[in-house]
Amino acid sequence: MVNERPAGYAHGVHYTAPLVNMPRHLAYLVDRLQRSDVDIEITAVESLDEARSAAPIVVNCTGLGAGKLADDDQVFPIRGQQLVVSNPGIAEFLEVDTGESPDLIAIYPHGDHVVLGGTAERGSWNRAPDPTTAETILARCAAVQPLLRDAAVLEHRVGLRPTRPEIRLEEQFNGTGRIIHNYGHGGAGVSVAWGCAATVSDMVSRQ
């Protein structure tokens, strides 16, 4: 509706979609894996050849690490910084189409807190929160949702999205075994995770 659009915006779309609380979702996935009937061993490897020597099938889901392990120079990080603030009464999420700008505007309510985004800084490996960036994130989001002006800052989050021109989802064969590559999902990991996992499962099942 016209009266629901932030000032200065001529067009808007209202829709219903799932909103994922990422820390809770990741904790759920870890718990599900730990409860499954599989043996889990955590160890470091220096190459995919080293991993192949220990298993007939290797599924390479190493994200940014695939740049080195798979010798893939198309992998690069997109740095994302977010701000978590107290929820002043926001019940619906909001995203603004900022085009190619690395400065994003996103408001994601999760009960008692709100996640504000953010940034999309291509090629940056910096995982330290930047206070100035945090201030500008809050200012951009408060400009479209004034309720955020007095919200208390609870947490700073920084992550590196493992990005590639296109997702690499393919099998590689050699004389010692099979490698199934599954990486390069960028910021769309939750959206494509289940479909990619199902494809990998089908590949593993084929002899």
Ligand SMILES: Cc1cc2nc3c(=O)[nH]c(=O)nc-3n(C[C@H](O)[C@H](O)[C@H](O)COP(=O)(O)OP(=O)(O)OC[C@H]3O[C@@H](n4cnc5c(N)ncnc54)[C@H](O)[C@@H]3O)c2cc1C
The other form holds:
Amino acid sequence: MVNERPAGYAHGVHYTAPLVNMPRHLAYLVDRLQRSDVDIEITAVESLDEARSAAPIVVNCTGLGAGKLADDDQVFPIRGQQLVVSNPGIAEFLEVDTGESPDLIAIYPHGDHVVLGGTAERGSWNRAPDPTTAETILARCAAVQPLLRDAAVLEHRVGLRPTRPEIRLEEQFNGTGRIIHNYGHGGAGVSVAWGCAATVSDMVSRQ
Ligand SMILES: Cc1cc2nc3c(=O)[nH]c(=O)nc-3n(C[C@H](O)[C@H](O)[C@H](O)COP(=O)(O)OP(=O)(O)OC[C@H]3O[C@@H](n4cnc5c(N)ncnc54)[C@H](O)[C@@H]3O)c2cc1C
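Right, the form predicted alone is done, so what does the form predicted in complex with the ligand look like?
Every component of the complex follows; first up is the chain already shown.
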């Protein structure tokens, strides 16, 4: 409705969509894996050959690590910085579509806290939160949603979207074993995770 649009915005779309609380979602996935009937060993590998020596089928889901492991120079990071603040009473998410930009505006309420975005900085490997960037994120979001002006800052987050021009989801045969590549999901890896995993599962089942 017109009076629900922030000042200065000519167009808006109002819709209902699932919003993922990432720490909770990842904890759920880890718990689900641990409860399944599998042996889990967590270790870094130096090469896919090293992984292949330990398993007949290797599924390579190493995100940015695939650049080195699969010798793929098409893999690159898009850095995202976010801010977590206390929730001053926001119940609906808001996103301004600014494309890939260091000045994104995103407001994602998760009950008692709100995740504010953000940035999309192509090629940056910097995992440290930048205080000036955090201030500008808060200012941009508060300009759209004034309730955020006095929200307490709870946490700073930085993530690197493991990007590739196209997702690499394919099987590679090289005589000594099977490798299924599944990486390069960029800023959509949560959305497409189950679909990609189902495809990988089909590939693994095929002899
Ligand atoms: C700020 C931000 C906002 C985002 N917003 C969204 C969104 O709104 N919707 C959406 O769908 N997605 C979003 N994403 C993207 C999503 O988070 C990623 O696409 C997803 O996490 C990619 O998952 P992955 O498992 O492929 O890679 P990763 O999560 O990067 O996992 C790769 C794993 O491989 C491991 N690894 C790497 N190298 C090695 C090695 N040599 N040996 C052993 N292990 C190794 C790493 O330690 C890591 O655990 C966002 C990301 C960011 C940063």
